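Starting off, we have a lone chain in the form predicted alone, written out as structure tokens.
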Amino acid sequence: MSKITVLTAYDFNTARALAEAGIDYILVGDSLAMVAFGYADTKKINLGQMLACTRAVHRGAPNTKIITDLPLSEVIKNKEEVLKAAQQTIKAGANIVKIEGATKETLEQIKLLRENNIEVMGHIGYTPQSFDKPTVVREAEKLINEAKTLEEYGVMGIVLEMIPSEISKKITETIKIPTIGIGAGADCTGQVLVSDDMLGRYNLINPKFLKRYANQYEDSVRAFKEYIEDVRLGSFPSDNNSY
């Protein structure tokens, strides 16, 4: 069975390219707080911004499954408000919502969403909405129990972030639903990366789990410099670029 592929998108054109490439799932992640809005972490993004990006991604990839993070600003509310936010997210074009953690409150939220036929993806290990800095999580028994509990509550899959490979392997072997790794080794059912990171479009961080497949930031700077020089020298626009 082939591995599940997941990458992020926040805009129409990236989503369009991912769909053309044949990605399995697009994640509208709260990572957009950092890569699109320049915040220091993912905690400051709000529901309105997530919904706008979800709509744009859906327009770019209407036939691809879309997962959207519920932002911290919503999951700290009561479960009824979380349900409203999830319903808005589905209406915006998402097929699945993602919620971090496996606390009592999170489980109550997931239970209510599933009772209302909303698909949910879980997320354990390093959860950016809860931690102040990236942290490898090594509590094997706790992580395995969280994964089993999330499965019991009906999530369709679980993101495993920054969990040692041997623990991720055990989790994947223990539960029946897919595990999607990010910094969690090769034995997960699938993998996810932030597209802006792997494209080198956002190059302010370089975590161990990241593989860069392009260097778009440097390419953009080079292209912008060429444009500036051409305009200043008068070589752009030429007759071919003029009406």
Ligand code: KIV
Second form
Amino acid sequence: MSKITVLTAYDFNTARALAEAGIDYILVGDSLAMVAFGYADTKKINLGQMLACTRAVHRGAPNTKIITDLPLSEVIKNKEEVLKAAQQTIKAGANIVKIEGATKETLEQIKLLRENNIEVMGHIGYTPQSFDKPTVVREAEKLINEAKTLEEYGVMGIVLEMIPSEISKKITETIKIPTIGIGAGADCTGQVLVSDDMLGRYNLINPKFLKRYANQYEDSVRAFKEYIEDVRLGSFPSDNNSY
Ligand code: KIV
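Counterpart to the form predicted alone, namely the form predicted in complex with the named molecule:
Let us now look at the entire complex, which starts with that chain.
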């Protein structure tokens, strides 16, 4: 069976391009905090920002399945607020909400969302993400138990982040739901990357798991320089650009 493909988007045009390319799922990830807002970690994002991005992505890719992260600030609040946040996220255009971790509290929240027929994706390994301490998580027994528990609680799939390949393989063989890897080797059921990373738009980090498919940051600097020069020299706008 062919592997599941997932990439992130936070805006209309990236979503359009992903849909046109034929992606299986678009993730409106809380990586937004780092790559679009410039924060040092993913914890700073709030529900309002996630909802605005989910709406933009849904407008750009109305027929593609969207997974949206429930921001950590909402996840640690009381049960009613988590349910309300998830319902708002679905109303904004997401099909699935993602919750990081497998703590007792997280599991209760997943249970509540599943009881209310909300699809949930789990996420274990290196969470929450931050700029300065990306760490490979090597506690095999703990990770396998977390994956099994998340499956029992009814998640539809689990993101495995920065986990050694042999542990991810074992998890993928142990549970029946899909595993989506990022820095978790080739044996996962699918793969996810942050689009800004793989496009070279966010080029401040270069983890081993990343493959760059473009150099958009450098392309942008080059184009901006060309424009600045054209305007300064008076070669833009030309007659062709004038009414
Ligand atoms: O927030 C995000 O983009 C994610 C990916 C790193 C999987 O959770």
